[in-house]
Structure formats: structure tokens, C-alpha cells
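Only one chain is given next, in C-alpha cells, and it is the form predicted alone.
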Amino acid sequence: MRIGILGTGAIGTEVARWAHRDDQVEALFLYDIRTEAATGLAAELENAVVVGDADALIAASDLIVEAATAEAAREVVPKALAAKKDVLMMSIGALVDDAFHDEVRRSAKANGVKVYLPSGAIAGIDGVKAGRLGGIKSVTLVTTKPPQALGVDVDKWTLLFSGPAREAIRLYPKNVNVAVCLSLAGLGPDETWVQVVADPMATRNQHKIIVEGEFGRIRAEIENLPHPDNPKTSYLASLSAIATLKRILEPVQIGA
């Protein structure tokens, strides 16, 4: 497979390097709006090169992996998809945009290819989806992080918002992610609940699901650390673009 990356950052350089050693990885294209990153990049890894634009990747590529900003993704998503390629987008924020969301499904569905969406940044994923099959009654999303990281300064507990996926994706763009990746996974943004937590004491991004259905009840925690290349990535980010990747070059899957 021929793989081509949009954006070497903190997660598009974790993907390359992994792609790099997978024998089934016949070569990888890399494009960043900031040059000296994608050719830094390239010198690492033998079967690597970069690109001039956007355009060339999308020719060059069987793949396209998304890892670099919603006004990217709005841009190439359309573009690749057109082209007749799978695309793994790591930018999910864009796909609160309704029309944005129809289109993409649209044009993946008319030309015969695949979008996937990493979990990203939470866990049980998998139960939501397989969940909402059943019946899902409600989803709630307790995002709890230190006051900087969420531009507030506060010296204790503080509820910062209460209320619908979308309004919380609106008011903290910068977190939108874990909101959208989860109201597409279950109930949609307007009907997922969602709590903003500032805690002085916390030394980690949290994120608590719970989940009620006709199954059951599914409930997750997790403690993010960040990456260590980029303190504004969560590691475990990263992890999920490589993971849903090694799901797309492997003849077995593994999960619903």
C-alpha cells in the first residue's frame, strides 16, 4: 500500500515511522504546509518522500491519513475522496459541520471508499457502536483537565459547562474531538451530554464515558499522559491513528 501523510506533526510523524517498518507499506508520501517538517521527516525513513501539495499526495497515495488541522481536513478530506481514496481522518472536529459530515459520507459511499475515525483520545468506542444496535437511552461525557488547559484560573473543582455535545464542541473548540468522536459513535451531538471540569489537583486530561442502554451499562474512564513530542497531543492520539491503520493492513479484525 502506498500511504500518504497531511501533516507531520506529533501524530503524523508517530504514523510514519510505524508505516516505515510494515513490510506491507510499499511506499509513504509526506506533505506539510511547513517544509523543513515533512523534509526533516523523510531523512529518517529510507522508503519516504515529500511532496509539493496536497494534489500530488492524493495522487500518489492508495491512503490518505489526515493528520493535521480541521481547515485541512475540509480542504483534502472531499478531494481524496473524489479521487477514489480511503482516507483515516484524525481531525473528527470537522465533522460536527452537518453538511460537511453529509458530504463526506455522500462522496464515500458514490466513489466506493472508506473513511475510518480513530477513537483518538478515549476508550470503548467499540461498546458505544455496538451498543446503539441495541438501544442506547443516554451518553454522557465528563471531560475533567487542569485549569490552563482549559484557558480558566480557578483554585478548586469547578463545572465549567453542562450541556449538549454541540454546544460544548462550540464553546471548547479545542477539545472537540472526544465529544464528536462519541456523539458519531452513539446518540449525535444534540443528544450527547457533556460535563467540562476544571480541577486544580488534576495532572492529567480525563475523560469519564457513561453509557445506558438496553445491554446494560457501559462505563470508562481514562487518564491521558501527554506526547512527549507535544505536551497539546494526548499520546494516546497517536496510538489510535497507528492502531486503526495496523486494523487497515491486517487480514483479521479485531473489534466491532
Ligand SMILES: NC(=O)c1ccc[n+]([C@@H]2O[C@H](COP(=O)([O-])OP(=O)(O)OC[C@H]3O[C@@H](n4cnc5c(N)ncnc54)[C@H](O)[C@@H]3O)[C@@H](O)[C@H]2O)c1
Contents of the next structure:
Amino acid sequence: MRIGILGTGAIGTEVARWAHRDDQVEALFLYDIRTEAATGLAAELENAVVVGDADALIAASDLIVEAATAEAAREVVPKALAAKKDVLMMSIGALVDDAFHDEVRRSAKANGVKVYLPSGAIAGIDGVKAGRLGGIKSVTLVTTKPPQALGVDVDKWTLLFSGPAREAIRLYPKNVNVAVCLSLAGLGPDETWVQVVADPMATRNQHKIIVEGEFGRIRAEIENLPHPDNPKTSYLASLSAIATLKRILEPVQIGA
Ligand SMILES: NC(=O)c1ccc[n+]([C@@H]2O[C@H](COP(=O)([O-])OP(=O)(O)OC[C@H]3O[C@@H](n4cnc5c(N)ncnc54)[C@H](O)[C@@H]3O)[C@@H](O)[C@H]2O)c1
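Same protein, different condition: the form predicted alone was shown, now please give the form predicted in complex with the named molecule.
Full assembly next; the chain just shown is listed first.
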């Protein structure tokens, strides 16, 4: 498979490094608006080719790994799908826009290609997807961060927000990818409940997922460490992108 990486920042770099070692990857193409980011990475990865723009990346690749920004995803993902290329999309927050989400679904179906959305910085999405088939009553995400990560100055555990995911995303855009991922897997952004907590004792970004359904209950807790190259991104998000790519390439698949 020929892989094109859009955005060679924290996530794109790790995915490229891993893809470079996989013998099922025939060719690796890189594009970043910061040319030096792509050329620096290409210097490290033998045979990786830097291309001049997103259109060239799409033309050269079978699968586009979008690891840039929500704005880039809105521009490039529709073009890639129209060109009948599969897409692994990290800037999943872009899909909170219902019109864009519909456009992506319609185009992928019409063009016979797939859009892969990794679980990113959370775990338990496999159970949410499976549970939904039997009926889910409620999905709650409790995100707890140190106060400075939420831009507040509090000296005790403080519930900052409790409400639907769509509103949480508007008020706390840094949490957008996690909230959108859980919403898409479960009950959608209007029926997924989000609580945002500032905790001076917290040393990591924590996400607790509680799902009640006909199957019983899921409780998943994740304590994320930041990515060494981009503290705004959880390291698990990079690993999740790689795990998804591995799943695409592997002949035997595990997990729901
Ligand atoms: N799904 C999740 O759970 C999850 C978790 C973390 C991050 N993310 C998202 O993944 C994306 C990448 O995260 P990151 O930590 O690697 O970011 P990063 O800032 O480290 O890297 C992004 C790279 O994309 C490049 N870029 C920006 N606009 C571009 C464009 N139009 N075309 C090509 N390149 C462009 C930047 O120059 C940068 O090198 C972000 O949108 C982030 O919000 C998703």
C-alpha cells in the first residue's frame, strides 16, 4: 500500500516512522505546510518522498493519513474521497459539524472508499460500538485535567461543566477529539453527556467513560501522558493512529 501522510507533526511523524518499517507499505509520501518538517523527517526515513502539496499527496497515495488540523481535514478529506482514496483521519473534531460529517459519509459511500477514525486518546470504543447494537441508555464522559490545562485557577476539585457533548466541545475545544469520537461511537453529540473537572491534584489528563445499556455497564478510565513532541496531544493518540494503520494492513483483525 502507498501511504500519504498529511501533517508531519507529533502524530504524523510517529505514524511515518512506523509505516516506514512495515513491509506491507510500498511507498511513503509526506506533505506538511511547514516544508522543513516534512523534509527533516524524509531525511531520516530512507525512500520517503516529500511532495509539494496536498493534491500531489492524494494522487500518489492509496491511503491518506490526515494528522494536520481540523481545517486541513475539511479541505483535504473530501478531495481524497472524491479521488477514491481511503482516509485515516485524526482531526476527528471536524466531524462535529453535521453537514461535513454527512458529506464525508456520502462521499465515502459513493466512491467506494473508507474513512478510518482511530479511538485517539481514549479506550473502550470497541465496547461502545458493540453495546450500541443491543441498545444504549446513556453515555457519559468525565474529563479531569489539572486547572492550568483548562485555563482556570482553582485550588480544589471543581466541576466546570456538565452538559451535552456538543456544548462541551464549544466551550472546551481542546477536548474536541475525545468528545466527538465517543459521540460518534455512541449516541451522538446531543445525547452524550460530558463533565469537565479541574483538579489541582491531577497530574495527568484523565478520561472516564461510563456507558449504560442493555448489555450492562462499561467503565473505562484512561490517564494520559502527553506526547513528548506536542504536550497538547496524548501519546496514546499517536499509538492509536499506528494501531489503526496496522489493522488496515493486517490480514487478521482483532477487536470489535
Ligand atoms: N483523535 C484524537 O483523539 C486526537 C488526539 C490528539 C490529536 N488529534 C488531532 O490530530 C491532529 C494532529 O495532531 P498533532 O499532535 O500531530 O499536531 P502537530 O501540531 O504536532 O502537527 C500537525 C502538523 O500538521 C501541519 N499542518 C497544519 N496544517 C496543514 C495543512 N493544511 N497541510 C499539511 N500540513 C499541515 C503542521 O505544520 C504540523 O506539522 C490535530 O488536528 C489534533 O487535534 C486527534
